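Presented below, as structure tokens, is a lone chain in the form predicted on its own.
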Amino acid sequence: MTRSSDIIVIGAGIHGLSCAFHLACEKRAVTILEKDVVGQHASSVNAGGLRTLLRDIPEIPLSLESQKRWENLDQILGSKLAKPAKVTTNVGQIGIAVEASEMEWCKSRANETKRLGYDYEEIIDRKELDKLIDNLSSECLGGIIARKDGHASPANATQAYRSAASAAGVRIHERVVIDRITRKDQQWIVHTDDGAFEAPVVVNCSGAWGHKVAESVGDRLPIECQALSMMVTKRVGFNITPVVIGIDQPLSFKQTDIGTLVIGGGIPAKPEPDLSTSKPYAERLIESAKTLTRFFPSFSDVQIVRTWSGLEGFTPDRMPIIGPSTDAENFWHVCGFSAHGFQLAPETGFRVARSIVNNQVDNLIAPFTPSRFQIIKKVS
């Protein structure tokens, strides 16, 4: 028996859940199909950064609006669901320069965003840096800061959206493997190992597998599956409030509320998408640890206690693909977030839902249309 709904969302990461939640709030019957379990991949294993800092220019309006939703997550999902997400804002994210050329780039970036009418990025010198962070290396020259930025628990936030979506009536089917997608009488029919599901609208939120789902309806999206690693240390005696990132150095880290350091920064891992897994490279983790001690020499004796990695879809311009297919009617793509989609999820879900309900692409997501890639072609 084919199960019907108004909209099928493929993928139960935080973007799929956010889209489904907001569509359900618009009184649409929504079904989510997930090949693994909710939030198993990038949505739960990223650094949880709530970062507006250094966004690509087209992403800035969406990111700023999404930051407001994070700040008001209790009003959107309810305080009981939002609390475990540990949303922490107004602690700042700082891009630290250790080379003169990096400092000059920071100044150029701040001037560019101000010219465009944004005032949330601010240049700070070494003296101001020392007021915000202790134990910095003498190499650190200054940097650029977005003072309202912060972080959240990615796994808990994803589960908060799951609970909110379920409460709004979304039906979530986990461990459902899609065999093929066909079209009949204005309906999309998704054939799976758990039977068929049909709806007039489908939203592809399949993350690292977004291009695979797209191919099933004839679209070719330029998404490459990659894997990134994270690691966490034992508790340290320092108290670092902002999130720290490198300008040209592969570093991103934050200190958790229990005192551990969570370290990332684009550390490559080995992707194994056919097995739905990935494996960290030990040598790359060592390189990242060395970068950390360049910024903070006093961390040289801090012990790493755990590492992990996750799969993500990357686009050639490192910006997401958000919008309807150019060829497959009422088939939307929301994927390719290139390792910085977590912060965008609340606003993206809202804007996608509003676009589908109104049958008109919202201006805030229009820059991310799939059609911007001329290499998208119909799959023969």
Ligand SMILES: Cc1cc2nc3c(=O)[nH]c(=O)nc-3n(C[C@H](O)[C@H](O)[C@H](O)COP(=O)(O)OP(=O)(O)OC[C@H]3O[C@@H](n4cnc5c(N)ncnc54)[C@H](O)[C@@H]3O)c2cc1C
Second form
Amino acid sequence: MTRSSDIIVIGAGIHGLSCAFHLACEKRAVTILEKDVVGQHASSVNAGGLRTLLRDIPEIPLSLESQKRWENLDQILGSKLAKPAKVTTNVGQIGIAVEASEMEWCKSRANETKRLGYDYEEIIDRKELDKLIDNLSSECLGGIIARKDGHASPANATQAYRSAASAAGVRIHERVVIDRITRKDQQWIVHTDDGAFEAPVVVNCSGAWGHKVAESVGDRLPIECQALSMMVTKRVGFNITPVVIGIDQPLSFKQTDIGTLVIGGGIPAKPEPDLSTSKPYAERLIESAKTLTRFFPSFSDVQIVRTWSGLEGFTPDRMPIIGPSTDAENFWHVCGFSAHGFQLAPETGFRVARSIVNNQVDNLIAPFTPSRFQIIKKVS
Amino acid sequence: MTKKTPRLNYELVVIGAGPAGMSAAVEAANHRLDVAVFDMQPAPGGQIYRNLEGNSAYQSNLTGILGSSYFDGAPLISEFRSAKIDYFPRSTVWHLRADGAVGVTVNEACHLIRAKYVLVASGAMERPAPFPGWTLPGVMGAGAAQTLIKASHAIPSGPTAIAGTGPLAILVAYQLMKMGLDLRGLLLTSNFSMRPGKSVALLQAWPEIREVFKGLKWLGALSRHVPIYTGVDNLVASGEDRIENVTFQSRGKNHTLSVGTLLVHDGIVPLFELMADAGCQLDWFSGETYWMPHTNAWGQTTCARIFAAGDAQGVGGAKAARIRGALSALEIARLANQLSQDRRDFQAKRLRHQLKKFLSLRPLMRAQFPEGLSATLLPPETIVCRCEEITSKTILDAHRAGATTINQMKALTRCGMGPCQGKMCAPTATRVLSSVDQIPIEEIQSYRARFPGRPLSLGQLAQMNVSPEFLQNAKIDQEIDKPQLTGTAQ
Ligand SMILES: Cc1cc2nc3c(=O)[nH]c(=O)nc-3n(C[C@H](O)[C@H](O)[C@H](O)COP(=O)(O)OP(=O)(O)OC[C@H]3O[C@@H](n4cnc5c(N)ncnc54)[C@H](O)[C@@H]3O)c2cc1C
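Based on the form predicted on its own presented above, generate the structure block for the form predicted together with the ligand.
Next comes the full complex, and the chain you just saw is listed first.
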């Protein structure tokens, strides 16, 4: 028996769920197929950073719009669903410079965004830093801040989108393995170990596996699957509200509402995508611990209780791939978020849904068209 | 205290210096392997022979109380002491990897070293058995109480009750009674009925029937001084700041005892976290309701370099542990080209014969002491995860919201995210999740285990000592022959 709907979404990470939710709000019948369980990968295990700071220029408009959606998540999903997501904005994300060259770079970056008409990034000196954060080492010179930035709980935010999508009528099938995808009479037929599903439109939201799913319809996306590590400490008595990131140092860190320190910063882990997992390397996290204790010498005695890692798809220009396939008709790609896609999910889902319903690619997502990689495609 | 630091490479790293770890290390050293042993305690012996050297030197009435089977460990300990082994007491292993990487803390400093083979002989822990009031001060494990007796001759003071099941609960009650503790009751969840299945188990246990008599002797002695309740159920501890009362039902009747201490015991479960961290396959053993590593007859796991022996491989007791450690060492010596296959098999034959005898008691144990405190459904407000104070109800709510695996539930509730890394709540959380829609345990899975298995500080990690080989080596999983996995050792 073939089950049909208007749109099939592949992947139940926060992007798949956000697209599905907004499509369902447009009265479309949506089916999500997920090979593991909802939010098992990047979406539930990421650092939860809501960062507009230092976004690549083409991403800025989408990111700023998305930040507004995070701020209004209770209006979008309903306050009951949004509350556990612990959206915390207006605490700021700060890029801290420890070298003079980093400080120079921050200044030129702030000038550039100002020139482009954005005013959300601001240079701060050491005195201003001390007002915002205690315990900083004397090495920290100053930095760049986006004051409206913040963070959210990734697992609970993803869960909130799941509940909202289900309530809007989206059907979610977990633990479904896709065998192949065929096209017949304007319909995509997705053959799985749980039977066939068909729909005129498919959206590929399969994260670190984006290129694999694309391959099944003949698209070659330049996505590389990588894994990133995180660690978390015991609850500590400090009180740090902004999110801190390094400029050239591998660091991204914040304190949660319960007092633990959550530490990331792009430290590679060992990807095992075929086993649907990944593992942190102890030896690589040394670097991370060194950087953090360089910024905050008093953290030296703080105990690490857990580490983990997650799989993510990376593109060559480190910007996501969002848009319809150039060759496969009505087949959309929304993947390759290169470690900063959590923040983008609310707006991306909305814009993709709107583009599909209007049959016209929305301006805000246009820069991320898969076709920008034509050249790479020919070379490889 | 020695300020010895471990080298960055060993042929064999043994984790744990209980009977399994000690006998494996001795056997391997006899076959000229270069062995390091890491153990958290200050002296060799493991849980069962804890502080044996100390207690032997100290002649007291403790000798009679701890009994002859405790002092049976002495020869093995002295063999271990005199063998050529790099032994690190007070060290903690917090990471294990399939490629033989071992993360360990020795004298407060962290090291990441590499072993050609690793034997996990980390033993077992008491099965956590939450019930209303189990987190009140004054409620503790019976095993933990025994640790206090062995290590520091300390016993609980004031009126005490012991609740639960298994030989350890009875033994501890017996020992504490002999030490003069005011025991108000032994509350056993077992009901000791003799159904046909159990008689078969009793026959199977024949080779070890002396052990059964020992248990009956303890019970007999206890029954003359302490009220024994059987078929105990609905256990509740209550009190203001600490336990004051324990209430329960026994064979349909309600009872309340005023106590200052409640010792509980519900059997033991393997400590498998390091193997899970390494990626060794775990099997759900429904007979004893716990996860254990998938091993072959030599204790080799699905990660070819990693072996498990003793209770970490599947609970079997001290005597079996000692044999299993030696069996693993024989196979490791063969893999390291220090022993021919024929010699290995010749030496293993005698050991396997003994192992069979020692394990013959297990079916009777299982039949007579099924888990009790943890077999009943938890009231919704009972705390499951002490670190994060997560109740059974919170877990059920996450399940209702769609979480079917234990890791999904963890991400939503924080259950299992505290400093104990989920060791204390995993068995209960699994039970709660599977109780709803009868989800098979295999689908619920076990908590993903990632280093550090025990907390370490940011400063320690920042200054970790690592061999240069690690930092250069991008490809970390050096493949060796895949093990042949036929038949488990149980
Ligand atoms: C450690 C870490 C930290 C991060 N920190 C941040 C941060 O602070 N801020 C931020 O904005 N972003 C961050 N990110 C990035 C962010 O998590 C991701 O960009 C985002 O979650 C991507 O969402 P997704 O839905 O595309 O992917 P995923 O959540 O990975 O979802 C993809 C889903 O597709 C499924 N799938 C794949 N193939 C198939 C198939 N063939 N059939 C069916 N299903 C399939 C997968 O099982 C998966 O569930 C971080 C990422 C990591 C790994």
